[in-house]
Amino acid sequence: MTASHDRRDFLKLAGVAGVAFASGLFAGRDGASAQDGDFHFVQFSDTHWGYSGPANPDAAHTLEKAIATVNGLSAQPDFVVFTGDLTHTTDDPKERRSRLARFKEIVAALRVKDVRFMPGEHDASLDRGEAYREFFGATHYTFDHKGVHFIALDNVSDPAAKVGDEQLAWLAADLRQRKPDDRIVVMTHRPLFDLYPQWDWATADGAKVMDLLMPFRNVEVFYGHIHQSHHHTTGHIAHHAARSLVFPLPAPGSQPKRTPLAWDAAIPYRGLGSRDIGVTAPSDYRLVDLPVAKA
């Protein structure tokens, strides 16, 4: 794949068939499929199960419809990952567990049974991940799939929005086992760069994470939290934010407050969806946003 599309081509591609993205540069063709690579996986983010409000009057069913979309893919993904904010925040520990349990029941409808989870601050910051771990286990971990090393980082259990020294040491120890040209995918909830700290769109010690990753030539970062597609590069490392499944948020700093974009009954689920990610050696990633089906 080559970086042959200019901004006009990219806007056309994004409007017609999602976003194709390769090695930090926009590429691909209209109608391109993320399922054409060595393997593909699906990213869900910010489902906020338990939310109730005008920003999404169908919040109780949007996740189910998104799951139906993924179940209907012609080629099922190798695995699915949820990059945080599985549930909507609540001060009641009992209700928090009830929402996590119901979320887990709904997600069991996925045809793919290899499903990976990560917490968001709505799931974990009020109890440092205690309830989350009861349902989903470790908040940070690694796994390998078809030649790619995946690293799930927790930058939400600490209320100060830090990865923290202990996890940084864990990450450094893991990376010492990698070679400079290994293929690495990092998954996290908050952005690891200062996208817009005024809106909590940053990780307090994200720069330390990036310093550890910079020596590796083939690194891609996938995250959530900001409820919209967004692409950024730190040096040679590309960062990709995913859409939410509850409500979209405004572009960084585009309005005074970080309030949800209004629901439009004429265009329901606008700005919502999941993402299909095709992976091709040595380091190409084809991203296609999957809209929520209306029925």
The other form holds:
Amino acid sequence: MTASHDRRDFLKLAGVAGVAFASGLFAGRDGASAQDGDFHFVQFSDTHWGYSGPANPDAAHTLEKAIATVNGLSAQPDFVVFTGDLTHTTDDPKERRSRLARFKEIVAALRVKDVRFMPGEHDASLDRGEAYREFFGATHYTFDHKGVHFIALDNVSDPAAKVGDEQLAWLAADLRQRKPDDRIVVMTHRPLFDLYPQWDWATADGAKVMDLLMPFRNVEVFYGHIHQSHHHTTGHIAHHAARSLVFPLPAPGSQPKRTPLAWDAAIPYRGLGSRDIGVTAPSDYRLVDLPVAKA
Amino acid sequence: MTSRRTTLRWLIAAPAVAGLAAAGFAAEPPVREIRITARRFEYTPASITARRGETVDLLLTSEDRIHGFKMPDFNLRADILPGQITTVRLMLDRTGSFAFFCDVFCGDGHEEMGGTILVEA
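Hand over the structure of the form predicted in complex with the partner chain; the form predicted on its own is what we had up.
In what comes next, the whole complex appears, and the chain from above leads the way.
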């Protein structure tokens, strides 16, 4: 069973599923609600460093401003994750490495030094992750933090958007070590469910991942790719998409093509930002969308 | 160019055709062949018009690199490889405008690589 939710539905869902949600409209609180949990972490996604175009005339500096916003949080997150498309794609392998290197320099300004990375198709699909691994290491991995098991999945190094049998076997082996009520957070780039296949917003073998996760009672998925906040449930498992730091994309199926929403000079960075995620045992998540820059 | 033909048959019509054959009706309606060439970041042609009830064979070729051909409304996908023709049979059993697109990431412009098949009554 799957279901998507607009914001009003999601607030209703929050009371049931142990998830609370606030948009950037609440930015004046500096994400304080996310900081009330056992711990909190920040998710950046789709920074697309190297993009140049009218959809974001300030693309060269948006990431720096978003980092300054996170650095200004009154309580710093335990760690930061980047869920892919760190850089904008290029055919030139040398330029790809130059963009990855510059991106790495920029994010070194984060006050938090525990930073986890994942690739997006713009980083990894043209060379199957070769350049990405030179800078950031493995494209899929796990780590544990304060009782939560985090799993980073790669659904982009295969240009056909597959997790692949080898990684699925690795995931199955990892999950065999977990108990049914363990707390698990999955992080990845593309949606693991068929969000809108007409725009290729899906993972080719995402259903196999979900089949492996389904026996576990406390699973939450955080991803990017679609450049907007979006919330969905597959059975008891919630999926949360984060906003981008380059340009917002339209709501699924809301227009004929998935072209970027136009930049509005009167409201710069509208629809862009990062997310502060508070985690409280046993499985409560408090999501606060952070703006690029303080108003 | 054509070193091998890969045929993917989408036999929505297969049971009906088999039934007609068993009943002694030999005539199968002609299948129209439509050639579609893929290259970064476009298909040629990108707009195709057909009639409802028509069966078409899409002959897919690539001029540069591997591309994908995905048409979710018909649960259809195929890889398009350079130097080969991939043939996809499609029974257009309903009217509407149906999108197809590349689902193998091919660079800056991949997201815009798509087209439509318009099926008229």
